[in-house]
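A single chain, nothing else alongside it, follows as structure tokens in the form predicted on its own.
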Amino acid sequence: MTLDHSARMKRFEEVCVAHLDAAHNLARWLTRDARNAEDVVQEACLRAFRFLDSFDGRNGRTWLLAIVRNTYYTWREKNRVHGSSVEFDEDALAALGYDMHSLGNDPDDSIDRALKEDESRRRIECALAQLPPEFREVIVLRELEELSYKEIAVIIAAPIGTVMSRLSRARKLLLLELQATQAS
């Protein structure tokens, strides 16, 4: 069914309007900069209302934000911002020193408490925009947004497995970008 345009735009603002903070922290957080992300969220929303007529009426948040990561990624490459690909091998990080057990397992390097304290704030901010972003937009969806990991499976076009995994990954590519801060 194809709406009249002021019907769309009406159905526009009942999906989208409420989650435009959402959209522009996650385009935030993936592009490192506030003006890309502006051009991200705008040309996303566009996309959103040029495809209105393929909302599901399920979730208007995961609906946009799969859109803003769609198109980040688009523009990333068009604008070929390409960030360096990190693979994560724990072998080779326990071979460098890295004490990969401990990693995740200690309470003092929760990522929920870090994020709870002001002054961590601002080196978790840093050690975040330095992942890359297939790491970055999963820990902003799940531990800034706060989405379920079926909500970040839908986003990222992913199995619940994979976002699992790329999370405890994140989780534990950040607390060794921390580490480093902290040691500099």
Second form
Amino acid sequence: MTLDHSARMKRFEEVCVAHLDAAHNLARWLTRDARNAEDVVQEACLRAFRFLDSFDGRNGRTWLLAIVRNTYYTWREKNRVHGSSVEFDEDALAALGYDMHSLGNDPDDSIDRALKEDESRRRIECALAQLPPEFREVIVLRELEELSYKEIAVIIAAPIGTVMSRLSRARKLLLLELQATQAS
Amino acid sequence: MDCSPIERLLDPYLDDELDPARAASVRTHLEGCCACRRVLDAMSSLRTTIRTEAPYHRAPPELAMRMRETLGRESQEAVRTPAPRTHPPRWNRWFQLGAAVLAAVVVSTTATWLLTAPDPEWAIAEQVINGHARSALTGRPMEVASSDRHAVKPWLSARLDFSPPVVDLTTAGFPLRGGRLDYAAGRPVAVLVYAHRQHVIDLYVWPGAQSRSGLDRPRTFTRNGFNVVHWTDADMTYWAISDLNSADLEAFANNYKTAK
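Same protein, the form predicted in complex with the partner chain this time rather than the form predicted on its own?
Now the full complex is given, and it begins with the chain already shown.
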């Protein structure tokens, strides 16, 4: 069935505009950059608009988030930010564009100050940002969007067992990272 | 004790994703196993840390506007030229045309929808959802931003022909953020804005018990990823809306009813 123009616009408002915050939050955590997040959201909404006919009308939030996620991976591929590895180690992180030592090289200690000012917030943000995207996305979807395993499975196009194991692994990695930064 | 079969279940246990039988077996194991309890405690406090400390990046208000502009162009192109076009010419003119058409479409679809809406309660649910989404997009969910109910209530009362009950639910985990005015069910209404973790809860309040009298057990709707809880009491009609999960939103409704 093809929607006519007005039905399409109405549905777009209901689905995309209504869940723009969720879309932006996921894109922002995946890209770790404000401007790139907006690019990904805009591109995702454009795709959503084009594929509105395929929306089954059930859960707009999961439908849009799945598109945001796909758009992000396409964007990442195009921008040659490699790192399909899901290992939480320095090499994988370096491949993702991370320098784990950059925190220690901060010339005017601004990060150090920020840490002291709002240490817990910074620590969890850094730890999350350092997770490979495959793990970061399930944490964001579960803890910040508070979606069920079934909904997350739809978004990441994987079986529920995969959602469970990624979430479990992601939590362990986060705990390890938080313990490490607390100790140092 | 062999913990490995239980260890795999700790995440779904924490996430409330186990069937009752398996959840019970995890509980039994936890009673006798300090090691697994410690793991679960660590996971649970990690959850609290993430939910309270990690920023929730809401969309900047201008993003929705920019997107509508882009789509105004996009949909115009789709209407005029079905084949994909590589260079949209004179896009500035397309843009203006798109915006005008979009405005007309929004008005006409709303009107059509109101005429064809099957269930009056659904119609109100829809209005409340749209109001909630709109306020999030404008970036101004509150017109009066205060956690003090003695500031929020008079602000609303001064602008409405009724005085909405404003309660403090901070200890229950639902701090007050402020309030605003909106228009729903054909009248100006009060919107109390509460928070729960990263989620915003809008509580729409207006006098009168709608068509159903005494809906003291809240009704929960889920629509399009939003949850809505609706109830009434002797004086007022209430609609709570959030993208919070329905269990927590119902807990909010119950806390509000008890505190009132």
